[in-house]
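Just the one chain here, laid out as structure tokens, in the form predicted alone.
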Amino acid sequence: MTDATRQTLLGSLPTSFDTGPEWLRALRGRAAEALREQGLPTKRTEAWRFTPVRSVVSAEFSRDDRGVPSLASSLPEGVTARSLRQVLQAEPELLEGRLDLGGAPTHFAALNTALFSDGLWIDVPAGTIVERPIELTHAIPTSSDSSVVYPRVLITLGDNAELTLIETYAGTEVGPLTNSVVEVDLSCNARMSHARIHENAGLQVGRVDVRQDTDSTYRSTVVTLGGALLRFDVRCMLQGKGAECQLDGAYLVEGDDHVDHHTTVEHQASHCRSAQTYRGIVSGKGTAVFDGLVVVHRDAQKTEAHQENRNLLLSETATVHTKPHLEIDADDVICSHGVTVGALDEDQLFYLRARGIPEDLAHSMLTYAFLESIVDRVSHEPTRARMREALLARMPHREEIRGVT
């Protein structure tokens, strides 16, 4: 890459938008106005004062448009999977409303919206059962330069389709950018598993919308292990009555790596259960940080609406910043939010070392098995099996706790 190619990330937004159809020339540019009057977050910005991208944003990228994630599995008969670019260039209309699904973007989620070249859109048609999992793999292309990539996935299910979607976000590259956003549209009665496996150790920012009708199920189980700096929100609008959710997390963070996950469920519509749990463990100088709001509007009357948050600091560099919390704007309700932050259980350790299991082999197990709980709640077994395998290969013991589990 020459020296011309490369730009701050605001400065890499072009002054006017002039292809594609006018909605969507008209949605970047309201994406590129708000960045140029609001910015990219500092340390003011509230959501983001434990996660600071002052490097980020100075820094100067190069743009990489290879960012389209590859299909890892085949697709059923019925199934579509097809290039964003294509449809916008053949038949435009049909994703007109569907791009931004969660409102005006801000931030990193309005730079993509910006400047994605190219994306993928998978379409699930009513009534169609997706019996194995869609996998999808976003592997960040090895550059010599800093570069920046903006992935992009639209997922829609009809009424009473059902899906599994594994995502797979992957690098080795600590210089390489990657800010992702995944829309899903949930139509009536609509399932879907979203599994998400983090294992890029560069930068990395990415969003999750969720927009769903009446009685669709939507759950979500992400695993992180580490990144120099991650930073990942996902929002779920429980927009028609009886909907549910389920958001699932675990992190693994070490060295100096920093972790932030951002949570929102909006109960918009009455009888809506949601449920969030979020456990990790940091070690070094590893920071990690879990915000979760559930909000409830006026009308979403039958509400029932969990929180959890625990976290083991395995050293007393590690940093951990926890803020579960709830906005409720309706009186019949059934709510709760709870966060623990501390090392491993001491009774715990004394029942293994009283079995004759050494200190540091307990200590190894009572650590895998406090992640692994999240784990066994991805319903696909080769899935699950695989996220073990990864949570395992950061474990000291890793043979010995194998042959126990």
The other form holds:
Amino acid sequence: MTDATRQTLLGSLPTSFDTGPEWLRALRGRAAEALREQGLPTKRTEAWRFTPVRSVVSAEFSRDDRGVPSLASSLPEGVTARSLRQVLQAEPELLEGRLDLGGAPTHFAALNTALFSDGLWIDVPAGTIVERPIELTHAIPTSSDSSVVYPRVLITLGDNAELTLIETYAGTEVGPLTNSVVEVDLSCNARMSHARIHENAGLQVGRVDVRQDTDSTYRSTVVTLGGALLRFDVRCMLQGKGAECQLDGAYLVEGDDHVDHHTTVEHQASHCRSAQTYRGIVSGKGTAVFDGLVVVHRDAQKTEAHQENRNLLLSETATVHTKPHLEIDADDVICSHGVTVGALDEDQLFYLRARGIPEDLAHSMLTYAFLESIVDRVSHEPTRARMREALLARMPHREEIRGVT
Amino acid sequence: MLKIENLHVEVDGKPILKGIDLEVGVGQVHALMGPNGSGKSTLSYVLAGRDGYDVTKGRVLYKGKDLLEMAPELRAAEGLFLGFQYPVAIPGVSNIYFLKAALNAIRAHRGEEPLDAIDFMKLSKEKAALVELPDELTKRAVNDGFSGGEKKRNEIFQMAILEPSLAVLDETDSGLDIDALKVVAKGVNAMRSPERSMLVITHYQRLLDHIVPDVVHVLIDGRIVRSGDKDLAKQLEEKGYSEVRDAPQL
Ligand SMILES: Nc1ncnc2c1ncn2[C@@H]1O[C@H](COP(=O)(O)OP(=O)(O)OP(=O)(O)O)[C@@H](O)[C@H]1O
Ligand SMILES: [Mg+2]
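What would the structure be for the form predicted together with the partner chain, rather than the form predicted alone?
Next comes the full complex, and the chain you just saw is listed first.
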């Protein structure tokens, strides 16, 4: 089902939505309406200030409906993975209220909501503990140089359920645009580890919205290896008391790539904890953006929220924009944030060289160790190994530094 | 082994070393003493090739070659070792991995085969035992969370593995308790050989009780003001630097 007509993203919005259940038509209608009113972001849109999407907004794309995520692993017992399209046809009531977890979508997410044609719904019923990870791949079509795909994934975990999800986004072409939305709904005491690898992601705008109920835990590790233009947002809404999220990220930006990570943690209930740790290496003419926001709502007493973003700039033409910010409306909270942007540590470099390690190898060792410390926090060993290999594949001296950490 | 001739060094335009002459013969152990800020570490860094030091005059010959022309890693590959006064922590880089990479880089320079993981582990165990460095520390990230004394022991452990021809040990004794001092001295002494030279920088006679030097030099304000045998260190301990400096050279 490839629509060969090329249109701008906004131009591709239909004037009315005629298929699917009533609530979905309304949801899509609202998303389209919001888009018509607000348009897609520009440089003047605060949250998109550093993301150069102008060329994407004005470009013409053709819809490619093959861009649905696919399961790369067999499904563990007890878990269901169903096509969104099929559920929407057969039992639409199951999805009502679950495709706008994050509230009214805006910008690219609204576009996805209005236009996605299929996707996946992975459900882990209450009490089900999935030990083996589920893997999703989003292969970006390369046939047409200017297609757009709208991957859509919904993950629901019942009470006490546990899941490890690995998502990989890969593609080598600059032309196609991936505009993905992943929504995660964690019930009481559910735990999810979410690993996400962006490899050569081309043009990519993606977001993950997570709604967390009481005592649930969400751990996300994002590894971004380049991207002509990559914008990734993750947002956790801590709605139940005692919920926890840990958002980690590592990015490696080279050439004239632009890689942009935004995190939002909303502390809406008391006794919740959040920690964000993003680290990046930027070289060449690359640009990296980190924007981390923690919002502590008035009733969210006993909140603990930490934020850290550290960057290594390896060339004079590389750029980092980093902005951790806190909006705190409660008084009994522990919050911290820290940012660094710097070069490799000269003393460390000299120490290694003084022991006989050639300068370029010492360089690779230190840069790899810097990012690997993020990957090292992933508890699932095979996932960790995968991420390490993905990182190593981008590093000079990969064989020699494999065991460095 | 090492021949320093009229070495003048500036940092940020400020003269620190003001004409050093020093010759360390093959197999000799020299001690370098001197008050805080006299330039001892500066000399050790210049020898190891750290950036930021301007050599304005003089030269340094190492095994007959112009040392100052070489990159730091080449100096190490040629057998120079610096035991740092303040070893830096390198989070994320495992001590043992880093040492293996260092040893194999040096071996490659000598045209030798790299040591495989098993042989390296054996070597590492043996040398760690020599300086009584717990196994757990050899595996941790380089100096990360090491106590002051553990860092110094780690330096000697590294020296024992890399088997340099010339070891410059910058205050390897500072921060060590009495027992640790003995252990480190034992490690250093075990490394003494007719082919290996050492330049031991220290403030204290007590290290030199264990590592008996052939020659002792006194560095004050960027100049070597006195050189003598091991008794010079004893005099320093008793009389202090100013008196020794002002006494006529015997
Ligand atoms: N990077 C630098 N910038 C400015 N001054 C420096 C720098 N490095 C060394 N110096 C100065 O050079 C002088 C010699 O320092 P050095 O560290 O060599 O002394 P030292 O003899 O090793 O002293 P200590 O016994 O305290 O270790 C000092 O006055 C010090 O402040
Ligand atoms: Mg010193």
